[in-house]
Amino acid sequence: MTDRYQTFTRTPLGKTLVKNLGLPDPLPLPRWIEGSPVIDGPVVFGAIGETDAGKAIQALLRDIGAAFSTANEGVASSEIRPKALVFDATGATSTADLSSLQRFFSPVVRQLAPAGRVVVVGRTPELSSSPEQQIAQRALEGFTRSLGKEVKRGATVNLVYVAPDAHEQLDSTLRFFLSPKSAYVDGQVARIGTGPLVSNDPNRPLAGRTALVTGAARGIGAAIADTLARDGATVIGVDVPQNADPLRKVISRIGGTELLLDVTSVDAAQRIAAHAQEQHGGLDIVVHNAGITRDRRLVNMRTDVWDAVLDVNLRAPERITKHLVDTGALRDGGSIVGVSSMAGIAGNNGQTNYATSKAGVIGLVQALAPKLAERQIRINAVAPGFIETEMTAKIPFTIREVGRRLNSLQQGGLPIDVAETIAWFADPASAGVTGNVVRVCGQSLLGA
């Protein structure tokens, strides 16, 4: 759906408005081309001392071509327009220093280029050595959250907390934070553990894999099945038979293949398992994108609506990944990524069921994770803000217009913008990645 507001601010007569009465200025977000490099442009690098994180993020920055330099204070306004600034701060070990975030960015941010970078990687606060460097760690977050929402033109800010020893498995994040894979996410806090290297094409890094994605006939669903296709995966999409025609057409366009099921049914996961295994022999990502809403004030509910809205998103993801992970189907390695939705962190007026299934998504993504973490299978979520679908385009007017801007980016996302999260999260270059929900809004001013 084409957002006229934002084509308006790019006539003459929009400029002089937006200018003159300090209206919304969203800035169209460039997105990733096939061929595109991960940054393009000039990047900042600065750190609080010399630390292995440090030296795994400039040997990245080499080895992707960026054009970087080094600066412990910034850089003089005249001398370079970055497009990125990155900033290790797990030397951080105390308050004492955190003035160099000051020192770094103050000179600097004012310089960034639109739709610039800057990421922050700090130590995981939990596992600090004291709780001077806790405090000190756990400070990082509220710097950028308050600079996203100071960056204007479209720039991004996130966090990316390591753990100690695991700073060789930034890699697959970074890449994603600093491209325009992550133009949507903004504000954000990753945090990345220890596991195995895995090295692989970062053009085609799902190669050889397996994903299942629910709900893959159309909207974000297409989009997630479409992109894990792109980046080498054979996609099984499924979604319910009254669904089969847009389904059919996905899976055409992207070579996978396809089951007509109902996610709730009592055979959906022993299906879904055979199907995997029979046709692929098994499965290496699996996506719950399924998804309905049914929305009603509590006190209007009807019981059957509230079940029907928790079967979709919440019971029948919790009952499918049992099944795979119990029984194989899903190979150890693997990963998982539940689709929950800022109604889960935030809650959402007559959303009380929807609301109450998303949140359970993050429940279920904290529940597994260190379970799963024994066979090495990942499992993240994504939780999307106002993305542009069909779903949002039949919102009352000036309802959508506000869930637009109500982010530090000052507009919608796109589907695509799901879908490349998910094939982060799906990366087995990002083996280190387990536990986070990662929010897809653009910084949106509702919620933590």
Given for the second form:
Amino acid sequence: MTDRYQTFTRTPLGKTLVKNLGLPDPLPLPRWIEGSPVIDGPVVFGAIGETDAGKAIQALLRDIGAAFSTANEGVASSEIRPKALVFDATGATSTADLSSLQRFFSPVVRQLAPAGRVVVVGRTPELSSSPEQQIAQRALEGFTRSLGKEVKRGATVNLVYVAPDAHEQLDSTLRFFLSPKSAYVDGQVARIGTGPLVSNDPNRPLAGRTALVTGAARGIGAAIADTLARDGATVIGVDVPQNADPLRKVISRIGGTELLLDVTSVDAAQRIAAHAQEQHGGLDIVVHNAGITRDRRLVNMRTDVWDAVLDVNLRAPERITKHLVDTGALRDGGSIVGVSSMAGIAGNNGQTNYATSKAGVIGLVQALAPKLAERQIRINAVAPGFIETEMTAKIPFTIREVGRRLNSLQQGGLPIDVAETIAWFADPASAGVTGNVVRVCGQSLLGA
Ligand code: NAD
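Can you return the structure of this protein in the form predicted together with nicotinamide-adenine-dinucleotide (NAD) rather than the form predicted on its own?
All chains and molecules follow, beginning with the one already shown.
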């Protein structure tokens, strides 16, 4: 639904009121359009010493045709309006090196273009070679999260931790964080480990892959189906029989196959596996998007309401994942994505059932990531914040307005923002990306 306040702030009267009264000023966020470059402006790159990660970052910037300059201390020049600032902090071995953050960013951050990108790359703290290095690397989180709150006009700040010897895995993640595909991902930390090197066409990274999307008939699920198909995947859309018509519309638009079933039914996993194997020879990507809310305070929570939410949001993904993995219907090298929620991180009044289920999705990721790595299957989750869908349109006006503004970007996200994050996880070139929970929340203040 339209954000009327945001539309008003773009009018001459709105602009004046925003300026004079210091009201929120949510810049409309550009989204990625097919055929456009990863980044459409100059990049300033800085580093602490010469590192393998730094070399990989510069190779990528060349590869995507970005005009970039290097500077260990940012240059304050009104002539340069960088679209992105990328800083390689993997070379920080002690807290003394943290001064470089201030030296590089302080002069140049003011020049960042609207909807600009800041990406800091660090070394995974727990894999540091000394306590001093671990302390310095962990400190980067506080820096990026605070800078995320300081930069305005639709800019985002994210941190990518890369494991030792995993610098060659940086490409797909940097492409995501530098591009408008990550428009609503802000203040996040992504972790990259080692994995097989996969080189594919970044414009069709999912070509030849089959993806299952549950709850694909509408909202976020329909956006996920569209986006995975755009990236080359053949999509199997699942939804309940009552939503046959909207599901058919989605599938006929993208040319996949549909499967009408309730994910909580006893034979759901078997039917999905049989459909995938018979119609497509197997599966490469599974997105557990189907979800429901049945909000009540715990004192008024009936057992059937509690169970319904836990069944759809958590038990079904757990059961379906187990069956698809155990039977091999999900091929080695595949990717599983759970859809959690900010409520699963922060908790929410009236949502004990929903938050339990969504925190459980994070548990699913953490429990399975190490085991599935043996078969090079990756599992990650997105945790959306306030996303403009039919679900959030039903929230009463005042609560909806608060939900929309209580984040660094001062607006709600769109289903496409969740879908783009899932497409990054699903990309075979993200072979080193597993065990992550990334919030798509505009750096919401809740649960931060
Ligand atoms: P939605 O209600 O618009 O769509 C959910 C889809 O899932 C529907 O098509 C529905 O028919 C399907 N579904 C529900 N139960 C099912 C079942 N048992 N079997 C098969 N299909 C089933 O919701 P949405 O806003 O698009 O949310 C999608 C996901 O994102 C959910 O998991 C939700 O919890 C999560 N989420 C949404 C938001 C938000 O702001 N909209 C925020 C955080 C998390």
